[in-house]
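One chain is shown next in structure tokens, namely the form predicted alone.
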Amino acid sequence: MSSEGVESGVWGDLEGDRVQRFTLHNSHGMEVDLCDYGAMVTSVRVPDRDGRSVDVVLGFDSIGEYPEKSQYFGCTVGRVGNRIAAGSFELDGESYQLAVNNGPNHLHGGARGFDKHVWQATEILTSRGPGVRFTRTSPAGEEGYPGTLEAEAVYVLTENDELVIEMSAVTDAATPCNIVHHTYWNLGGHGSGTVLDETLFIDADRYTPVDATLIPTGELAPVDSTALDFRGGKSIGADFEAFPPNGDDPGGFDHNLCLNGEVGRLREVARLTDPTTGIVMTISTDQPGIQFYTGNFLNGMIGKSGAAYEKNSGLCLETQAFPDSINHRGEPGWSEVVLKPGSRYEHVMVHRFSTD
């Protein structure tokens, strides 16, 4: 099945639902793939340089293999992405318990957040490009979350070789709401070895320190003489050795800065060059803070065409909200995370390919 820009089929089955995947297509050459299994990107084809087609997306050849070997793939994760300390909160005078599914913490929604089920798709063709709409509803009650939580995920593939994705929500009670998009991006090619070759730029004068257990202390700290300041661009493996491996911990970045700019507006916040294949991928969002992960626990595990992904293969540039917000609400330099009756959650983040 197909229409304009977008081409669509089944994928095969997960315990019992028929999951589909949709390609959309731009005029110069670029494609993304798309699943409705956690609303997810499966690939992102670009070309390079030399005008070679380079997927810079890492996944694997089948539906099949994503629950058992990913690592939030591609994925849209909620109803609140990154952690939340001992999957805790009060609301309104009531206390809520969360799953607990990363140590102590409550982490993307819990045990089976919003990455874990089958959305509703529909294919759309918008003034900018051809796209697809996922929703799905997250009853009252799912995780522990109160309210019932009507969520989208909209894709669109414009002819400005960009990737918008918006994702929004509404709800008939308060809620914690905070959507992330987590695909892992390597732009030397999903099996081309590390990411620690490429250059980064991020827009972001402060981070939010964390404990043992990757929750935030509540201090928004300044990057300067830190690892963290990426504000002038510098290799991914130039500070690599700030953040060394200890126990349990793999080590390297995975941490949330503190974007600059007016939250709520969209701002280019991030910049990823790979010098083999001259991509060059700049994203733009709305939100107040962008995680930076490295694939530190990436294993080995065999993706897409036999690529085996060793740690650091790939790495993610999650925009959202302060890790555990909901438990800082009303400090200084902390957003609302809050949804309520008759407000819409909004989170819009745009990347833009090109080549050097």
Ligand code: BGC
Contents of the next structure:
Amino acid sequence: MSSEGVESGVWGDLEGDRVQRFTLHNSHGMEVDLCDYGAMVTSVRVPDRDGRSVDVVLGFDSIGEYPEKSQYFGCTVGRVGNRIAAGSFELDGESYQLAVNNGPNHLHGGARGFDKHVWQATEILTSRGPGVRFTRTSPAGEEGYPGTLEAEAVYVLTENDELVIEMSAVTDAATPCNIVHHTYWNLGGHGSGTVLDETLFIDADRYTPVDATLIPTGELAPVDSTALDFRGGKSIGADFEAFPPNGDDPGGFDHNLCLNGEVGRLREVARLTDPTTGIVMTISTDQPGIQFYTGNFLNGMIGKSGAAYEKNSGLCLETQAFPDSINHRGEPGWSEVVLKPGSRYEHVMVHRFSTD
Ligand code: BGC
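Okay, that one was the form predicted alone. Can I see the form predicted together with the ligand too?
The next block holds the full complex; its first chain is the one shown before.
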């Protein structure tokens, strides 16, 4: 089925499930490909400064490659994105043990998180433009989480060249909830080499320092005089050597920054520019944090059109609640990540594209 501004069709079969793909168009030549497996973005094609269409998203040509090769490419991560220390927390006097799938910790919702399920998809036409609404029910006990969670991820492409992502959820029992969007961007094109020459601005005065297993220490440290000070805008490569490889750690940026401004209010928080294509992407969100990750674990896997995705050939800017927030409830500067029955979890991200 296809509706105005949306084309759709079957992409393939995965573990017995039929997987669908959707393409959103606007009148300025922008196109966004979406897929119901992982409620993910598989391509974003935008005109560069010379009007040529550039695909700025890392991905694979066939759906069958995703389970094996993808490192959360383009997907909707949940029920809780990023890490929970030792996969454990207490809530209302009960102890919970989640799946441990990243060294000693829980990462991105566990062994089979939201990214590894086929979601229900509905094409929509909103006043802002065409879109797709993805929904999925996460049963109580999935990956160890309490409560049945009804999750939703809505993508809309607007005539202002915005990809709007609205993530939301309701639950029937108290549960941590932090749904995160995980596209790997390269504004020079998905096969154009590393992102180290791109310029980044992030509106954040503080960040959350982490231990050797990437769990926050609890401190909200100033970015002043650190490589994480992106307030003036700078090339990603400029201070890259501040995080050198060390044993199993491939080095590079993989940090949560504490965004300035009021949590819950949509505000512009980041701006990324590629010098070659001139493509600019700004991100606005209502969230407290952003994970800036420079694709440090990319390992040369072959992606779309035969492109090799070597280390640092894409970056993620994942708006979120701070990692391990469930173990820092009530601490100054940390936001509440427990969703209760009767309340709605809401997370908005607006990616706006233009050229310089
Ligand atoms: C995390 C990285 C992790 C990656 C997996 C990012 O969100 O910050 O630590 O390796 O996801 O693709």
